[in-house]
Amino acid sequence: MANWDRQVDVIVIGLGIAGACAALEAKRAGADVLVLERASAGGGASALSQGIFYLGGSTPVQEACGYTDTAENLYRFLRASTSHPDDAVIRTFAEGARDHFDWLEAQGVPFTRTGFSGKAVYLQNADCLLTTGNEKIWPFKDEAKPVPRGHQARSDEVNGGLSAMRALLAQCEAEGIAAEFDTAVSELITDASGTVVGVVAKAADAPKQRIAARRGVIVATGSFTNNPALVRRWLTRLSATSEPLGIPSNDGAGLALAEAVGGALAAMDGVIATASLYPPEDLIKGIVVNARGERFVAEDSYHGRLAGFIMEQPDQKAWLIVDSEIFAYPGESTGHTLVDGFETIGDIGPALGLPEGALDRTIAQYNHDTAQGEDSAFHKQPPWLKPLDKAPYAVFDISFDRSTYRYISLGGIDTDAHARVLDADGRPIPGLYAAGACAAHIPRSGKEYASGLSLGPGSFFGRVAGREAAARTEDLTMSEGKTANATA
């Protein structure tokens, strides 16, 4: 024991939303907690986000806005729309989401009791509730009752993520949770049995420290979105025009820490990219076609689902076609460019180099369907159906390799419903937990994603990790463990 420079019960690596929630729960469970953060302050990428939490089960906001939801309904939607292999993870989150909303609000995270019924990526006012996923999209609408579940923290003064993190960080400070900043964790320390029992950490202009964790270590270091080497290795469908979202320290260092002690990674090719067609909403009434002149997805899908399909099209090409009745420009930040205006449908195909007659047939079928009030190909919902028959027409290039699709990674450390880090055989590594964007997400691709499925489960399983780590009471018995190199 003399080889330790310091001893605590629980070490939390990272002070974004998962780390803050983990620290609070571990502290409240009676653990002596130390947070180690590589940046000069807490907040992480969470503080730069729009602050949307995907939650359900009839939260007070849902009820105030006239919606009834249940944990089972939330579970059915997530089970139908995502490919996460561990049903217990989805069930645990669904059953705890309603209480988690109450917990977040009790920490001071601000949510109003108002909502927005239209189609938006995020809200630029203090409204809270909006539909942020594929709840209304076939086939998911037939698997679970569609209700909005995106809860955006109040954003009338600052972005919602900063609103949320200010509240959580203030709570950490008020409860006396020790935090050391500008401090990188370079190694996890294990004993002879493989149990994680501490870390090696180094603050700026200070020698390395060996810090014991009597009960557990929680990795909450964020995504690998800003690690070019990992992005090139795993996210092979991204294009040269794709741009990462996050902060410089979203470099996957926590993944390396876990791997060094036998932790497995999962869903590493998962990515959510977005260059949304909407707002304005009317553009959803147009159609999106690929290089074969064919539609390939319902245009009213969540913007990340649309991007996921575009990424997979031949040469990643896609165009949005609208008529004069719904013409508008997509948001400038997307980089979607106007190709040209056209007097007839027949003029468009040759201009885009599409197979002869393909687009004419596609639009003829679409217009026939819309006249019947049913999209036979992709079940686009009636509010967004209209014939494209009001000349002139306009075409926007929304190709994945032309527009600016901003992305975050979805893969990471493999964990279970207890936030325990798993090895390659699916067995928990004793003493090691992970939560937040460094852990593999519930949605495994952009097609499965809904806005808020990072902050919602990230904060939820951060709390789980804190409680689970604090509950471990095994005494530290090693005097000098072996180390596993990485930096976080």
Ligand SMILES: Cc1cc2nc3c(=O)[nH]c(=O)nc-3n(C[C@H](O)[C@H](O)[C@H](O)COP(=O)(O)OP(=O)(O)OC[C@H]3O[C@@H](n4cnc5c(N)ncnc54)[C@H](O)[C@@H]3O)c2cc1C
Contents of the next structure:
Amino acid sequence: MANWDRQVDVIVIGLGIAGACAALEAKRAGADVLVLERASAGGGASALSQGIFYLGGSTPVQEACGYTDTAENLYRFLRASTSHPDDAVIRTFAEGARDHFDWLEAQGVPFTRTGFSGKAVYLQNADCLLTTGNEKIWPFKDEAKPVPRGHQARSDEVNGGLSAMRALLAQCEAEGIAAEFDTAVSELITDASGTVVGVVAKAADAPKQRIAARRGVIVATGSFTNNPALVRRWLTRLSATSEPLGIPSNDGAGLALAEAVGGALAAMDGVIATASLYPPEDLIKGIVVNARGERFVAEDSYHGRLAGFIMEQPDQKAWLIVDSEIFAYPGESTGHTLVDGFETIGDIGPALGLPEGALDRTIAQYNHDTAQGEDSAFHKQPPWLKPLDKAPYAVFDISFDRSTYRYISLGGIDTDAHARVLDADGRPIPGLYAAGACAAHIPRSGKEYASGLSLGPGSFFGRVAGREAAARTEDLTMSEGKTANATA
Ligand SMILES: Cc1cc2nc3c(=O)[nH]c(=O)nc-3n(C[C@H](O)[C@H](O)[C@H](O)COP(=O)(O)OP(=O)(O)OC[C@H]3O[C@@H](n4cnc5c(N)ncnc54)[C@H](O)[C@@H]3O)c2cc1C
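Next up, can you give the form predicted in complex with the ligand of this protein, since the form predicted on its own came first?
Expanding to the full complex; the earlier chain stays at the top.
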């Protein structure tokens, strides 16, 4: 025991949303909790975010806005729209999402009972509920009843992520949860059996410490979005104009910690990138074509899904074509540029270097379909269907390698429905848990994503990790402990 500098029950690494939720639940389950945070304050990328939580099952906000949802409906949507291989993870989240909303609200996370029914990426007022995913998109709309599930924490004074994190951090403080800042965890310590029994941490201007965790260690260190080497290795479809979102310490440190003790990584090529066409909504009524002059996605898809498809097109090229009736400039931050205006559709293809006649055929088919009120190719929904026949026309370059697509990594530590870290054979590593953006997300690509599927499941499984770790009663520190070296 002399080997340890000190001992606690549960160590939480990182104080973003997953870490805060883990710490609260572990403490309430009776554990002596220590949070170690590398930055000078808690918050993480969570505090920078828009604060949209993907939740459902008839939350009070859904009900107040007139929507009926069920856990089963939420499960069916996530099962249909994501490729997460572990059904239990999706089931557990879907069944607990309604209560999780109540829990977040009880911690002081502010949600109003109002919603927005248009298409928006996020809200800049006090409204809460909006559609943030592909619920209304074919084929998912046929698998589950479409309802809005993006619950944005109040964001009229500060961004929603900050209002959520202020509440959660205040709750941690009120409950006396010990947190040490400017303290990075650099190694996990295992015993001879491979059980994780503690960490090596280093505070600024202090020697390294070996801190025992009698019940478990929870990794909640955030994404690897800001680790250029990992991004180059795994997110190979990103382009030179792609920009990372997040904070500098979203550098994948937790992934290295878990890997060094045998933790497996999953969905590492998963990325959500975005440079949304909307707002303004009218642009959704245009069409998006590739270098073959063909459409390849329903233009009313969630912006991350659209970007996911654009990323895969030949040379990552794509153009948005609109007519004078719906002309508007895309949001400046997207970097989508106006190529030119054109008097006839026939002028566009040659100017873009598209195969002869291809775009004319695409638009002829599209205009024929819209006249019937049915998009035969991609099932774009009726509110966004109109013929492109009001000259002049305009073209925006929305290519993946031209516009500014901002991204967040989705891959990370492989975990199960108990937030346990799994090894390459799918077996839990005793004493080790992970939650939030350091763990692989439920959606495994931008095509599968809906805004809120990071904060929603991240906070939910943070709580699961806190409870599960606190519930481990055996004293894991009896053996001396061997150090697994991990470098971020
Ligand atoms: C601008 C922006 C908007 C977003 N909007 C949304 C949204 O509306 N909805 C949504 O679902 N998602 C959104 N996201 C994504 C989401 O915010 C993150 O994926 C989520 O907050 C991650 O939470 P986390 O707790 O896992 O990590 P973080 O909040 O990043 O916290 C991780 C913490 O761990 C600390 N840490 C890292 N390494 C160590 C170490 N070795 N030792 C100790 N501490 C360490 C970090 O300093 C950090 O404080 C957004 C992201 C950004 C950047």
